[in-house]
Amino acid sequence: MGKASLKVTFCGIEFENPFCLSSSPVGNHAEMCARAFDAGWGGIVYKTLNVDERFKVIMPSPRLNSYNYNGNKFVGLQNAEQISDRTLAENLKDIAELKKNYSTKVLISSIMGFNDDDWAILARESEKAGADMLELNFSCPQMARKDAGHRIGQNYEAVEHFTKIVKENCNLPIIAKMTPNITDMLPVALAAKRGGADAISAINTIRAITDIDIDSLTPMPMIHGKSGITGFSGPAAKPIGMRFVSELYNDKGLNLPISAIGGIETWRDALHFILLGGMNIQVTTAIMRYGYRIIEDMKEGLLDYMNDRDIETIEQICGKAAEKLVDPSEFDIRYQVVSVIDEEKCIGCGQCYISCQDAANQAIIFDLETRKATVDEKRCVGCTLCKHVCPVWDCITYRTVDTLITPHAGRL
């Protein structure tokens, strides 16, 4: 038996595992959240609350569109979802019920106000209901108001101010949720820190267009003849999420724990975000497709990985990959590689030849009689395009050449 443990401490609160539902339709009321806790999730970020006397949420319909590509279905999901359309009283009652029935589980209340009083009320009432933490939603990309969501999340002064208001009105740890719909997330995160944030969560969904109905000439999802640029999530968003999480982790001026979000479907996805600095993991889109049951694979896979490598805690590996990121100007360009094709694995499709001829350095030789590809090492520059277009796993690898390349001025 291995010694690995999935327990993590985040903002002083212990989670039995780092996996949480992110604030979204997957955690919309007590009955749903209870099933998620029973399935094994360590925590829940409850769907965002607001002071409903100020703004009555009415959801657009239909509001979802899956992004399908090259025969693969649901590689991403566009949504026009808004914050909770239930009353504040109903949501607070559910939070209290959940904490009564699941006292060892972590429940985070996501809140969104429109002025100082809203943020203060939501903070106080969430704490009174028993929430363990607060997540401040500065990032929803389709809120039907101009004084909320990602519009506020792009305003450094507003983020700092509202974070400070919340901090003054409760004693709970505060997570500020960042929008990716901005060039540089760090200034906003630093503003949240100045306001008193104890942690950062990233990313929320990315403003996007996923498809167009070419008969009606209308983008999707089509809402009574119109559409909009709204939030995109799922596996296709993961590379962008990893970029932002790693930048937050590596900034020494920020130095706050990170709750990582962005296209996480498997334990490997979760591990990637942990290695880039996430001490806590949030999931939505994968649950929307596969259900709460994915937590079983996530926990088992991550535990097996840790036990196989004698890793006892998640803290031991958190950020280890982020630490190896450097600016491209610092890449070691003294050593070069050349591609190597395994003749036995080669199926003679010729894709490597076509791609190298038309988009690389014309270094692949293709024998029409044997239908085998080989590499002209004198022409190969080690871009590895051939490796990535090859349909056979590990048919094309690469090796380092012996010759050292001497860097010179002007080399890119």
Second form
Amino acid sequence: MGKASLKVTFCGIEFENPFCLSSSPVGNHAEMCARAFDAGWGGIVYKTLNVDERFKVIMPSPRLNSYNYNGNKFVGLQNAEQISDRTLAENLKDIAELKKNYSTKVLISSIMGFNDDDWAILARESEKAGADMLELNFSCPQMARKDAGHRIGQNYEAVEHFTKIVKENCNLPIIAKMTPNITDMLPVALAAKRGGADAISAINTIRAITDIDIDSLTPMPMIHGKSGITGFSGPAAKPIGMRFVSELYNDKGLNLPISAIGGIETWRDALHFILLGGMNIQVTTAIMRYGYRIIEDMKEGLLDYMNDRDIETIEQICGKAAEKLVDPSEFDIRYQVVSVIDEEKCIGCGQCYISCQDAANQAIIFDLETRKATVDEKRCVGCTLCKHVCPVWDCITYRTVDTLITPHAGRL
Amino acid sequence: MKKRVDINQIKQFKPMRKAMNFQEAIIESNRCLLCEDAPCSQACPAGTDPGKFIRQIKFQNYKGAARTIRNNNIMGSSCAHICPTEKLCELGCSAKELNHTIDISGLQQFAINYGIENKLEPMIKSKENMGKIAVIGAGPAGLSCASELAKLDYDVTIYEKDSEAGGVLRWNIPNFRLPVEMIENDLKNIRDLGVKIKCNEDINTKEKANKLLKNNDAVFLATGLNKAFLLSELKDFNNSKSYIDFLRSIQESKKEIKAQIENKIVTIVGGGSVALDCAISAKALGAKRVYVISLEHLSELPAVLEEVELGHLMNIIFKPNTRITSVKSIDNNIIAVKGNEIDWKEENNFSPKNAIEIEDTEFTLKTDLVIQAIGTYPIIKEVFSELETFGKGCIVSKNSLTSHKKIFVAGDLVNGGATAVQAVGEGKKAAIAIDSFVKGGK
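One more: the block was the form predicted alone; return the form predicted together with its partner chain.
Below, the chain from earlier opens the complete complex, with every other chain and molecule after it.
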């Protein structure tokens, strides 16, 4: 056994591991949450509560559509899911029961109000029920009312105001959940900070269209002949999530802990977000596809990674990759590479040749007799397109060269 | 990866593999590496261009894939089922270096079926003004050559001695391997091109042949190999058949042949694909035991590996490295075959003359029926007696030309017996030769 530990302290609360369910159908009621805790998840952001006397949630149907690519289903998932459609009383009872039975686990109550009173009531009631933290849902992209969700999340003043209301009505740590459906997330995160938020979670789902039925000419999911631009998540959303998390982390003015969300399926995905500044990890889409059991591989994989490198705490590595992000204007362009093809590993498909011919600098020579590709180093501009199209993962690499390139003409 | 063969389907003479469905085709085509100068395309004797039609499937241009196959290989529906792909297009597949070969025949079948189900537009009819061509024989070579000529706007008529077009495809390939609908689909495309197919027209006299020569700008001869070799030891017995007769009788009446085969012991002589087809068919018809006697060892059989594996699955008893030396018979009926094991005098020479008997390996196999599949030869020379021949009677030809300037040949009649896809390729080339001959004369 190594010395690594997955324990994290986030907003003063100790998590046995940083892996949480994000607020969604995967944490819909006590029985489900209990099974998630039993499976090993460190915390749960409960499905968003609202004051049901004012707004009765009815779920649209069908409300899911998977984004498929090259025969792979579920590269991403679009949903038109709403916040919890159970009564506030039922949900509060479940939160209380879960806290009673799982005292060492962390339960975060996600809340969404439609006015000051709503936010205040939800904050107070969640605290009373025993929630450890609150997450303010400023970001649901498909609310069935226009004065909520991501529209609030795009309005700095509203975010600051409602955060403040919540802060005044309870003593729990507050996470403000951000929408990515905005050019720059920072002003919103800073507004939440001004309102008293203790942490930021990002990203909620990305507004998107995943497919169109080309017979009925209707986007999917087709809800009685209509559809909508709604939240997109899953592996295809991860690059966008990583961008936002790193921007939050790298902003000196914000300086709040981050709960990272966005297409996380494996320990490696989680590690990527940790390296970009996440101290806490939230997952839904992967659980929707594979179930709670994936936590085992996340924990085991991350622990092995840490032990193999003598890393003892997640804090030690948090943000380490974010620190290496610079503005493209600061790239060191004296550093140049050329591709190197491993002839032994080359299987002779010529994909590198085609791509280099049509999209790079015509620097690959493909011998039709031997069916082997080689690099003309005089022409190679080091874009590495070949490396990325090669179907053999470790066949094409690159090495540094001293010479500079001239545009469109290859190397001097 | 190829789908598993379903033995229950074979027993009903229905397609032995389930057709590749939409989902499977998308996944399989996405495994394709879309090679530069694709080895699969290079390997196809008919120029079907799998590299292109797989790319079209991958990019969801399914009708385009069906069009490519049809335009390049007019027998593409049939070839999709019968090609020995593991020896041709799939042999050099780059994907096998990553995991396994692309199931090219499966994808080809998918594209063909897609075209049929989605009503691919008919091919454009010939304008018929470039000249008149007679084609003798409606097998793969004849049909292919006729179609290419029709595309070049020739008025083409095929003369077929049988009641139906298709040649070996129709009569000598069991339906579990090649469903009749596939031949019909190819024939429909050929007729759409304007090719006229006259069945029951045997060009069996000098007079008929001369008439064709006189009334046409050129004659294309593609009558294939239509006579089976028979071992002298097995000739002229009531219960000894050639594969040609056996397979044809299955196509004509399964009921009748089933009555003759059911619960019987059948001995097949030969080790090629045809021998295996006979063996599998006999088993499918309910034979109690089926032996396959071959000079070659299992690893040396001309049949493709898949057929040998299928033979194992069907509990066929292989007797490799053996030959028949004599029979036991009663009233002109064979009751047992006798043979012994053999060894080769020199390596990699699988001719009967190279076989030597191994002492003390004699065996006797009780048998009710013997089917011989040891090769075929042509019988054409009586009609076109002036044509120069060689070997077993095949016609001497270079670039489809013969010693008669108006007569062109291709397919098995020239190459001595090869695949259907090879005959299609040769038929295409012959059409070009005929076109340049006719144009040269005008």
